[in-house]
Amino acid sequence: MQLDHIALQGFRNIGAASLDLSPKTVALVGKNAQGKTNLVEAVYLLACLKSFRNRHWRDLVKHGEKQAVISAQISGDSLPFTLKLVLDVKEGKSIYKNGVKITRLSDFLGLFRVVLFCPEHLSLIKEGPAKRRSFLDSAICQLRPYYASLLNECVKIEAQRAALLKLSRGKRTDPALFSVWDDRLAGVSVKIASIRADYVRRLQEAAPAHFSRISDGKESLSLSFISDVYREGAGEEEMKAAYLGLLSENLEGDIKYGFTGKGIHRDDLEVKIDSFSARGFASQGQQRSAVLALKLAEGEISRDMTGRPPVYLLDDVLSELDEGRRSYILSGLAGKQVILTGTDKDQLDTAHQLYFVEGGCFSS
């Protein structure tokens, strides 16, 4: 999968600009705050329809404006096609791939695929589990995509149950109430936890090797699934009894916090070296070789099920590791497209091709 072109309008602090992208590593160069981000932002859009730095895409829009307009020309898995995203602060966003407008969004997910790796990702390990699940859905929804359908109708489910919960508080309740809410959550809950265990014995089949690889051979990385629903073994229905005897059991409880104190919601990806706990024992180096291990994993398992590597995209991520880190990540991305920021030239002097950045205007 290849970004041959991409225009921005009104983006940002991008007033506008087109720019046509090498096959291979594309660096962005400039001081902070001139618009390398808000390119690497909008690529990202193309593929995930979220920012990852901000949760209200009106913000997105240039101050001024009313909309905003990313147009991408992409190689895919058949024909070249063309992708177009409208942000219009009245009328919402809009999709369209080669002119057509797109009203679903599993009809738009895994049609342009990236890997994001951003010195935010760098506390991915000593982070709370909220972060490592973020982590798990973005990549599980460009290869998959209707898992975000999942995503959204648990989301949905939880929020009727915990209404309902809320409304019992101080009153004898009768069990038979919650039947029908934790049916619906059992059933959605099983695949969603199902998939992510999927994804997770992926990685570790594919993340380790890199950690060894960064590590000299002289640690070990481990991956593990923590779940409530889910369990190793056993088919949808037995897990689906199971979490309903749990919610069942924890109904009191639920209902005094106002709020399903089991589920997906606390899911967790485990990530240990040397049998020990990452996220408690580690060193802030042994931390990022394991994200870097992670974050190569993800665009390995994303090229073995589509047949193509996505899109690598490190934004300002090379300034944060040590060389040899660097020269690691560089070298395991060698023939794939790469957009890489940085504000030293002298780091990117390896790349194919090269922008300078300045108050949101691009040049080679």
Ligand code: ATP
Given for the second form:
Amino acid sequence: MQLDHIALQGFRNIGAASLDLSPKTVALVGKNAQGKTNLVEAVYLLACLKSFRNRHWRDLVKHGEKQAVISAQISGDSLPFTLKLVLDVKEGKSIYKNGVKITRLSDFLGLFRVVLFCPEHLSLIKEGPAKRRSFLDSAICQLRPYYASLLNECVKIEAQRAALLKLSRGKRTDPALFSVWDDRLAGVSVKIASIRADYVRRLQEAAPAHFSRISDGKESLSLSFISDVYREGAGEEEMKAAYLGLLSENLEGDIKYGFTGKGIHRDDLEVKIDSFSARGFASQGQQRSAVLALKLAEGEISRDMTGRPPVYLLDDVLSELDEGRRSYILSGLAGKQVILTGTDKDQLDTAHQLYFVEGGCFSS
Ligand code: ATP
Ligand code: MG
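Based on the form predicted alone presented above, generate the structure block for the form predicted in complex with this ligand.
Once more the chain from above appears, this time first in line as the rest of the complex follows.
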């Protein structure tokens, strides 16, 4: 899969830009605050429909403009196609494939796939579980388009259950009141946890080999999925029944605190190096190696599940890595389309195509 062309209008600090992109390595070079990450963010939006930096999509529209437009030509899968994303301050977001409006998120996700490496990811291991869940979720959403709607449904049910929990505070509560919500919550939670567990299994197959190569075979990486809901070897009904039991056991506490204590919102990807928790014990360098291994594995899983490699986005990461890790990652991505950014041209001069970025303008 490759991005052949991208055009931007009114996106962040980019007034108008139109770039043909090499199917190999494209480097965006420029001083700080010129628009390099902005372009990477626009490409990421074409895959995920949300930014990796801001919660509010309105921030993406250039100050003073009414809308931002990202247009792209994509090839590599069956037929080349175009994608257009319009972010309108008043009208909201709209997406078009080959000029036809797409109304369902599940029809959009997966059309274009990326794997992003950015400096924030380098702290993925030592941060709390939310960052690792979001890593899993972003990767899975591109591969299983309906997964995003499961997540949305779960958030809605949890909010409704939380409202009911708060209403029940200080009153004698009939647990049957919760049975409808709990049943729906358990159904969707089991589906989400099972999909996450399956993804972690795939990561566990792909990531350790990269890690041991990056660390010269001296250390080993292992991954496991930690969940209140998922149970290894159990069927869906069994997991659902067990989680329903957990919900009813915790009902009193849930009422006291006004939210559901146990659930998929606590899932975590546990990373161990030589059987010790990487979060507690790994050095900075080991953590970086683990993240690179996870990200390379993410790309391989994306290729294996779809038959085509994704587009790799490396925003500002090469400068953060030592020579060994840098060359490992670049040789691992040889032959794939990689869009990378940096401030130092010398670090990026092996790229097949170079764009200089200044004040939101791109020149070759
Ligand atoms: P660095 O090397 O520091 O990472 P960069 O080239 O990646 O820099 P970007 O993050 O792409 O820089 O940001 C470039 C500029 O875009 C920043 O100066 C920022 O203030 C500006 N910017 C961000 N959002 C908007 C917006 N909505 N409208 C106008 N300008 C914006
Ligand atoms: Mg940047």
